[in-house]
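Listed next as structure tokens is one chain, alone, in the form predicted alone.
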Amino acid sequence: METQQHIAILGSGNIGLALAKGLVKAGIFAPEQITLTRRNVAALSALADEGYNVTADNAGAVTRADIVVLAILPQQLNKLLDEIKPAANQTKHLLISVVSGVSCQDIRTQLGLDIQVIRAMPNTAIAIGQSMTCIATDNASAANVSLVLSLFDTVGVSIQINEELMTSATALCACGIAFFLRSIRAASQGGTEIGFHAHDALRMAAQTAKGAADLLLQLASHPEQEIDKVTSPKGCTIAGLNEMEHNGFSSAMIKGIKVSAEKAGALYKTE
């Protein structure tokens, strides 16, 4: 499915670089069809050696691109948009924004252009091709939405959602990585307390968590259905689960996700 298009990734941090590598690995883009930008270009020297175009000139990168990915922090966005405004072309360019809490309309307003914008919210598991990426738009064509879904499918699983749910997606999928990591860390600490060496406990907890997730994904099962298979009457699993619930395990997770969503929605507005 190799394309002739050129893609510019503005702000080549962890997410931007992982996307670039995923697209090349999947054979959709060759490195020379991708331009990576960063203020400190020296940090991209290894990518330049692999054939990627690297530059600190965002407007120049946009000029030669068909697809432009905005992969920066919300606080940096307006400055970047002002920088690329002279190069942006509403008939030529498709913008993909991975910036938290910024609507498609916010981007068009700042650019002063009626340009097609698609928002994407991947998570850091993009680095290993296991991202859960949510995609939304208010004005892009079905063909462009399909294109962006296929781009992010190279680095995990992607789904289209309504734009008003993008902030919620940030909390559940992007921030969510940290929540699940913390729960695995806690499980490994419990394992150490009951006798395992720390490195063994961590590996055992992580693989157990991976197995639990795959049970749901591969069997299309419900968590409680799988929990019922592990909990026998008067058994040790139900005793442990109930102790965790008495200490607020589920409600803490729910409240944490809610607070993250509230914070994500305010990141751009409070710059």
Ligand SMILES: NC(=O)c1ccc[n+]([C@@H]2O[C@H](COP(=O)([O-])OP(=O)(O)OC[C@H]3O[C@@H](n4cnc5c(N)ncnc54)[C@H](OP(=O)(O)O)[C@@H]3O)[C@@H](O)[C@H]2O)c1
Given for the second form:
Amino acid sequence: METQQHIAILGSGNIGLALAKGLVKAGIFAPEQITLTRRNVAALSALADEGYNVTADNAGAVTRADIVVLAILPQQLNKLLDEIKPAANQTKHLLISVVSGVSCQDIRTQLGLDIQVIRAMPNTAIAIGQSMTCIATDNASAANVSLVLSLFDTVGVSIQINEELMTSATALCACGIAFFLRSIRAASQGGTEIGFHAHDALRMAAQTAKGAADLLLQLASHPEQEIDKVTSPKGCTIAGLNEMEHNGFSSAMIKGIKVSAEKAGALYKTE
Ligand SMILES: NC(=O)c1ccc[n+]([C@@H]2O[C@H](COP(=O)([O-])OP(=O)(O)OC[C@H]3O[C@@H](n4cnc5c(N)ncnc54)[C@H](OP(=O)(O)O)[C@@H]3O)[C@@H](O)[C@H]2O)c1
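What's the form predicted together with this ligand like, now that we've got the form predicted alone?
Shown next: the complete complex, the earlier chain at its head.
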């Protein structure tokens, strides 16, 4: 699916750059069709060498673009929106925001425009094309939603959800990367205590976690169904599992995700 459109990615940090590279790798956009912005534009010189347009001029980038991606931090958003206000055109532009905790309406209100806005919540696995990305909108056309789903499908798996669930998606999928990484790290520390060198233990734990995730994704089965296959009566797996549960394993994960979602909802409003 090659396109003639031009895309401006305002804020070329972790997420912005990973998206740009994913779109190019998938053959949807050529680097020349992508403008990357950041204030420290010198940090983008390697990307300029690859053919991307790079600039610190956000309004100029918007003027040239059909699709505008907002990929700055929540506390940087209002200043950026004020900067691009004169260049934004509600009949021409589609805005995609990856900014956590900011609604489509917040963006339109700050811009003072009735522009189509689609929120996207990817995670850092976007860098390796394995993001879980949630998409939501309150006013964009079905065609634009399909377009944005197809853009994020180039860097993982994307689904559409209701906008009121976006802060929950932030906690479960974006922050979730850290939660699962810490679980793998903990497993590797256990592995070292029972006899493996640290680097082997980490690799073994990570591959085991990947296998567990793929059992669910590829077989479309339920965790308990797969757990039942590992737990023999009076066996070592159920003993370990129950010990973890007596120490609050599931409860800690559930409580952490709830706190994370509360915090995600408050980021834009409080800073
Ligand atoms: N990381 C995640 O897991 C994740 C997941 C989902 C969503 N998000 C959301 O995605 C957004 C970006 O996150 P990130 O991790 O990519 O952050 P990041 O790495 O800090 O990137 C932000 C970029 O924005 C640039 N920037 C700041 N102000 C700017 C301005 N006025 N004009 C142009 N560029 C500007 C910064 O560069 P300069 O300082 O050089 O300007 C930086 O490169 C955040 O809102 C975050 O909530 C993050």
